[in-house]
Structures are given as structure tokens and as C-alpha cells.
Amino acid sequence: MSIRIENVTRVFGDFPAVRNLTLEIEAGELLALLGPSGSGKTTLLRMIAGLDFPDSGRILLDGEDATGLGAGERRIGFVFQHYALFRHMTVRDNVDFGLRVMPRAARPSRAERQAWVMELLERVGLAHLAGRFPAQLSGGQRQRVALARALAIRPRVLLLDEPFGALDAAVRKDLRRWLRNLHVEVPVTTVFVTHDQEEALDVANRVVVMNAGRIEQVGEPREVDAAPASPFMYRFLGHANRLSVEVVGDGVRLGNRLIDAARVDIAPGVPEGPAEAYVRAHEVVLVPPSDPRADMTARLVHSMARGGLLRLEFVGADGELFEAEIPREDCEDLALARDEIVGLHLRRMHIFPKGHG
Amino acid sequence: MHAPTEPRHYLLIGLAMAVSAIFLVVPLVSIFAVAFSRGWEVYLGNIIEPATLHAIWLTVLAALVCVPINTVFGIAVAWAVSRYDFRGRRLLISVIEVPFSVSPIVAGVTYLFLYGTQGLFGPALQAAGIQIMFTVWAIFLVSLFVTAPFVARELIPLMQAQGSEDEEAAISLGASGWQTFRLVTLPNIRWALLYGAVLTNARVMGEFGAVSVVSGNIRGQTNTLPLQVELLFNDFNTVGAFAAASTLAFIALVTLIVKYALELREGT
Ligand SMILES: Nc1ncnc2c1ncn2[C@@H]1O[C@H](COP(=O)(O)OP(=O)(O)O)[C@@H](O)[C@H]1O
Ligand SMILES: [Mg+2]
């Protein structure tokens, strides 16, 4: 099912939790909603289960106007962040919930609903603990029953909340690829909220970024990851170095540098003069400090090997932390110590106007 | 916690005991030992006297109406101030309190301000040929008084600390809001229904102060058990007041073994 929303806003008292946001999200999507925490992501998916509602602005399904519809009407598969399975039920029990409340009109035959349940069950990989009760699960099981049970009702979408926010590591990583692969077997229009970006761009078809109520950025995983957008984009996504530069023509200078277009972005709208530059970890390359590549020169103060990689944190001339991110063999070469001054050389710097955002 | 270990710590623990022993446990026995003295024939002719069984009668009455009546009182305010923000609602949740914090002789002198024949309400009551004070009416109205925080206070706190999930979850799931409200909220609240419930009936069943004021203490028509114990010890009647007596107590130790195991429940 499609899910239009249209121009919604949401107040708390005379806080603005979600504004005037649009956002069209296509049948069979698999979308992830990523944000910093108070964003508005949970509020946003309240309200396209019709557990909240809009003080303005509309919501659309399939598009119908379902703006002022209860939950119960939606059919929408609602997987809470705690999970709020019914603890005084079985997880049969839990899972059967939406089939036992259904008109008896509507209503499978008990066989039938067994089967179903077992079914579910069975595929979210817990059939041989149908008769335990929540508090005797873990955190990835409880998590694994709370979706079966929203799947049960057959839900025209499936929306999720931090579904993997309260699991460790290993547990996240297996839940991930877990909800990717149902997916493929269960194409209905997901959307899950995380703030956890690799989570979003490791399962989603398409992100989109919330700031502050409103959107920030859409797109596919890697286009969001390639290109970001703002400077909030930046800092959120994070490993991204803040610089004040000056505009000067179609370059710009940094310090005493003058950096030309070709390795400067500069956003529409930038006036010349003082600017924000943004270089991300590993579009900086490390140099000689004589070397004429060289755009500016750091001392080393930290470095930490991950995988293939290492990240490196410099001070600048200014007393600024510097970070860089570089494939190891490239250091083997340069023999690092801690103390040493490096020269350093931006590949890319992505401009956007003073103070902004 | 641990075990005690040095001599005042024993010391402390017996003082604790013989306290409890000489202030809780001798009056609770003494009121069977006092009920019993003369035998059980004579216990049964003293319950089974028609004022006092009337007063039993009535007794158990009034607990009929009040518990489920503030049962459900109870669930409608705990529900309204755990589930919704509203203006006044910290009000509500102090207004609830009262009833524990006035005097149940307040209460029963309030109603009787109100209701009776020189109060507010008075003259156009009895205009209308309606009677409250000085009959069950009034018994039923100042219990209701008295017991209505029981069951909200229990469960307040709890609803409060369950959240609204597990009912928006239902919900979501298709629930009306009368299938929610029995498969998911009264199943997570039971216990400290339960509990409050309790506590309601033991309080309707042994209030006094309230009661006496505005029943009028007619004998074998508007007294209840308390009442009943009062009059017969002013009438001389000693046993007859420890064995009416002893059926309250009675109920006070069913009373105190429910609320046990109602903790042990919870506690699990
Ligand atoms: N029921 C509510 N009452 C008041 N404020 C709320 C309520 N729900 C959310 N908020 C506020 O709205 C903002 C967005 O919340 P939320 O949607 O939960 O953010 P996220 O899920 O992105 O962390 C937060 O600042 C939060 O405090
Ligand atoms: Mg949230």
C-alpha cells in the first residue's frame, strides 16, 4: 500500500514535534526513517498508524484519506520499540491477538488461526516456543514475536520502531539482514525508524533523514551517503571536519591556500566571503608537511586501527580536532608516530553559508 | 538485608516482637477468647440474635454496593489520569485523596449537612418525599465516601508506570475498546485490583465514624456491624459485643491473608 503525507504537523503543547512534513512512500518500499533522537521519527509513525494524529495537514493510504482514522481501521502492522507484548500471554497467544479481536464474521476458524500462528512462527524461527511467556524470551526473540504478531493481521504496511535499538551487536547485525530477507518474502511497504545511519543504509531501499520535525534529506542509501545535502547531513552522518574558509569566486581560500573549483562544492545560494567547509574523514589525504599538496598541517594526537582502515585524529594550527580516515597500507609507508606533524591534503570540500543550520 | 548478627540486633528484633505481640496479636485473640467464654451455643445465640444479624445483613450490604461501585469508580480515575494530560488532572489525582485525609466523623457530619432535614439539600429533598439521612441510603452514601480512593490509588501508580503501549498495541491489532480493555488492561492490572478491592470491602464492612453519624443507629434497621458491637457493649452485653465483634475481626484476618498473598503474587 502507498502512504501519502501531506503537509502534516504535529505540536506538543507549543512544540513542534513534526512540521509540515510531505513525504510520498510507493507500495512495497522498504524505508528507513533516520534521524537524531527527539527528531519526530516516532511521532511520525504514530500518527500513520492512527495512534496520533496530525493538528494539520493530511494522510493519505492507498490514496484515501485516512486522516482521521483509528488505528484499528488501518490495518497497519505497529512493532513498538519496547515491543509491548501482553505479558500474561503465551507468545501463541500474543501472536493470535489479531485474529481472536476480529469480527466473528471476519474471523478464521480456530484451526485455521493455529495454522497461521505456527506459520508465523515458524518463520520468524520461535515455533518451538509458542508456549512461553514474554518474560521468559530474550530481547531478540520478544522482538522477533512482536513482529509476527503485527504480521498476522495481514497488514497492508508494516512500521516499526527502533526495531533493533534495545539488542546488542551480534544480535542487530543477524535481525538486520533477517528483516531485509522478509522482506523479499513479504513485500508490504515497511517503514522503521532507527537513528543508527549504517542500520538505515544497511536495510533500507530508500532513507530519509529527519531534523528538528522536518525532512532533510531523501534518497537511496548510497545517495545519501555519497551526497549529502546540508551541513547537517555532515555532522549527523558524522566523521566530517568543520572549516571556516572564505569564498572567493568559484574557489575558496583556507587560510593563506587558494583552493580552486575543482576541488571545492559549493552549495546554491553561498554569497562570497566567510563560508563553512565540510571534508569528510576520508576524503582527506595525509602528506609530507612540505609537500605542496599539502592544504594544511595537524599534529597527530590519536589513532585507531578498524579493519582495513585507520582513523586518525589530528589538532590543527587553531587548536581544532581533525579527523581522517585512510586505508592502512597508505600508513605503513608514512610510519606514524603520535606528535607528528603531518601535512594534510582535502580532496573534496563541500561549502555551505556561515552559521547555517 | 542480612541475618542478625550482635546481641542488640536480637535485642531489637524481640522488642519489635513483644510489641507487636502485646499491641496487634492479645486484643485479636482476646476478642475470640472474650466471644468464645461462655461456649459456642451461647456464640451462635449471640450472632444469630436478629439485631445482630440484621447488622451483619446490612453490613455485607453495604459492601455489595460500595466495592463494586468504587471498583469501578477506581479503573474510570486511574484510567483517566494515567491515559490522558488534562487540565486538572494533578487536582484529580489530590481531590481523590480526601476521604484518607479528613476525619471519617467530618465526612458523616458533611453529609449530614447536606443532606439532612436543616441542611442544604433538606428542604428539597423532603419536598420531594425523599429520605436519605437516617437510612441505608446514607450508610451506602458516606461507605462510598470513605472507601472511594482504595481502588484508584492501587492502581494508579501502576497504570502510570505499565504505559499505554501494550493498549495501543491491541488496538493497532484491531481491538475495540471493550475487547482492550478486557484482554490486555484488566489482565495487567488484576493483582492490584484485586488488592484495592479488598481493601475497599475490609473498610466499608468496619467504618464507624462516618456510619454513625448519619445512620441514626436504629436498631435492627440502619446499624451496621460496627454500630452493633458499640451498642451492645453499651447495653452491658459484653459477650454478646465480642462475638459481633469477632466476625469483624474475622474479616479483617481474611482481609490481611488475601492481601498477603496478593503481595506474594506481585511480588513474582
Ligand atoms: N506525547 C508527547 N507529549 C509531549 N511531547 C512529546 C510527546 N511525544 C513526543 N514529544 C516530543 O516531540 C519530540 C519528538 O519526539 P519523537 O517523535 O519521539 O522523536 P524521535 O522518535 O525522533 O526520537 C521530542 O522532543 C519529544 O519530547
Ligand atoms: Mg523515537
Given for the second form:
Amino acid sequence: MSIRIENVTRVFGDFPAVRNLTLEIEAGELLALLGPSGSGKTTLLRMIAGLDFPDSGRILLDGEDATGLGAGERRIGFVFQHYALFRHMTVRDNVDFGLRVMPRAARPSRAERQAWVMELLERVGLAHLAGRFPAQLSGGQRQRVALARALAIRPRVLLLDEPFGALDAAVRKDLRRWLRNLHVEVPVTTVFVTHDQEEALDVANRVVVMNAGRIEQVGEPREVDAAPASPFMYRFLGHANRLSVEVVGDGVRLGNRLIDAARVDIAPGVPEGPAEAYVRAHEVVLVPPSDPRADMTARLVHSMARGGLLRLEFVGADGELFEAEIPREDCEDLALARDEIVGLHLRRMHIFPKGHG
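Next block, the form predicted on its own, ref. the form predicted together with the partner chain:
Chain alone follows, minus partners and molecules.
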């Protein structure tokens, strides 16, 4: 099923949670709504589900206006962060619940329900636990039961609100992989909300980044990660450094150093003069302070190893924090120590108007 959101606005008191938002979601798509707390992503999800309603605008399901329909009329599956399983029911009965309460005319026979429930439990890897109760399951298993229950009614759309937020990092990673594979087997249109950038980029076919009730950027995960379109995107996606610079022709002046145009991406409409540069942490190369490639110098204040990377924090001459992510082998020859002064070569700078976004 396709979903079209047309000029939707939702206001709570004086707070505009969603502002004149338009979005197309294709049938069979696995789409992530990504954004910080308060960006409007959960409000938008609830309006798609029919659990909340817009103050203006329309929501169309397969081209039909569903704006005024309640949740029970939309045939949409919804999975909450905290599972919401019935504690007094077995796994099998939890998954069967939505089928059992369907109107008699639409309700499958008991045998059909039992066969479909066991097929779903096989798909989520829990058929052997069908007779257990939620309290006897791990958090990851309970979330898989919740997903199977949402799929049991054969929904036209599956909505997930921070589905893995209550789980630890290792379980979240396993469930992300599992959800990707499940979507291949059961390609129902799926929209999930998350504030976790890694989760959205890992799972979704397309990512919608929201900020202050509006869409900041839409694209495939690789596109959104490789080419953030605004200062907000650089800040939100993490590990981007902000510097004050001056645009001079096609290049940029950083302090007393002129950065040539080959290393500079200037956003459209940026005039000559004061501007802001964003440099992602992986675009920083460490060099000796005297190296002619050094665009600036900084003092090392912290380092943290993560896999094959070292995440380094520096303080620049202006007192601002600067981050770099460096392959560990590249740092071995430098033998870095805390408070050491190093040179930083900036491979790429992304320029926006001063104070923009």
C-alpha cells in the first residue's frame, strides 16, 4: 500500500508538532522517520495509524482519503517500543489476538488462524516458544512476538515506534538484521520511527530526517550519510566540526590559511565573507604541526578506541572542541599522547551561510 501525506499540520496548544508536511511513501517500502526528540516523527506516525488526526491536510492510503478514519478502519499494524503484550496470554495467544477479535464475517476459522500464527512464529524464529508467557522471554524475543502479532492481521501498513529502543546494543543489532530479512519475506509497507542514526541507515531503504516538525532531508541511507544537505544534518548525523571561515572567491580562508577550491563544497547562495564550515570527523588527517599540509593545529585532550578507529578530541587555538576519527594504524607512527600538539589537514570542507540552520 502506498501512503501520501499532503500538507499535514498538527498543533498541540502553542506547539506545532508537524508543520505543513508532504511525503510520499511507496508501496512495499521500508522507510525510517529519523530525528531528535520533539521533531514530530512519532506524531506523524500516529496520524498515519489513525491514533491521532491532523488539524489540516490529508492522509491518503492507496489514493483514498483516510484522514478521518480511526485506527480500526485502516488495517494498520502498530508495534510500540515496550511490546504491550498481554502478560496472561501465551505467545501463541498473543499473536492470535488480533485475528480472534475480528468481526465474525471477516474472521478466519480456528484452524486457519492456528496455521497462520504458527507460520508467523516460524518466520520470527519463535515457534518453539509458542506455549510460553511473555515473562519467560527475553526483551528481543518479546519484541519479535509483538511484530508477529502486528503482522497476524495481514496489515496493509506496518508502523513501528522506536521498536528496539528498550533493548541493549547487541540485541538491537541482531534485531535490525532480522527486520531487514523479514521485510524481504513479508514486503508490507513499513514505516519505523527512530532517533538512532545508525539504526535508520542500517535498516531502511529510504530515510526521512525530521527537524522541528518539518522534513530536513529525504534520501537513500548512503545519500543522506554521504551528502548532508544542511548544517542541521551535519550536526545531527554526528561527528561534524564547525569552524568560522571567510569565503574568498571559490576558496575559503581559515585563519591565515587559504583553503583551495578543490577541497571546498560551497552551498548555493553563500556570499563572499564570513561563513560556517563543517568538517566531518573522518575527513580529518593528522600530520605533524610543521607539515605544510596542516590547516590548523590543536591539542589532544581525549582518545577512545572503537574497532579499527581511534576517536580523538582536540582543543583548537580558539578553545573550541574538534573531533577526528582516524584508522588506528595511521596513528601508530605518531605515538600520540594527551596534551600533544598536532597538525590537522582537512580533506573536505562544506560551507554554509553564517548562522544558517
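Residue numbers count along the first chain shown, from 1. Owing to the predicted nature of the structure, the values given are computational and were not obtained by experimental measurement. Throughout, rigid core stands for the largest set of C-alpha atoms superposing within 1.5 Å between the two forms.
K.L.:
Using the rigid core as the reference frame, would you say residue 94 shifts its C-alpha by 2 Å or more between the two forms?
P.N.:
It does shift by 2 Å or more.
K.L.:
Superposed on the rigid core, does the Cα of residue 121 end up 2 angstroms or more away between the two forms?
P.N.:
Yes: residue 121 shifts by at least 2 Å between the two forms.
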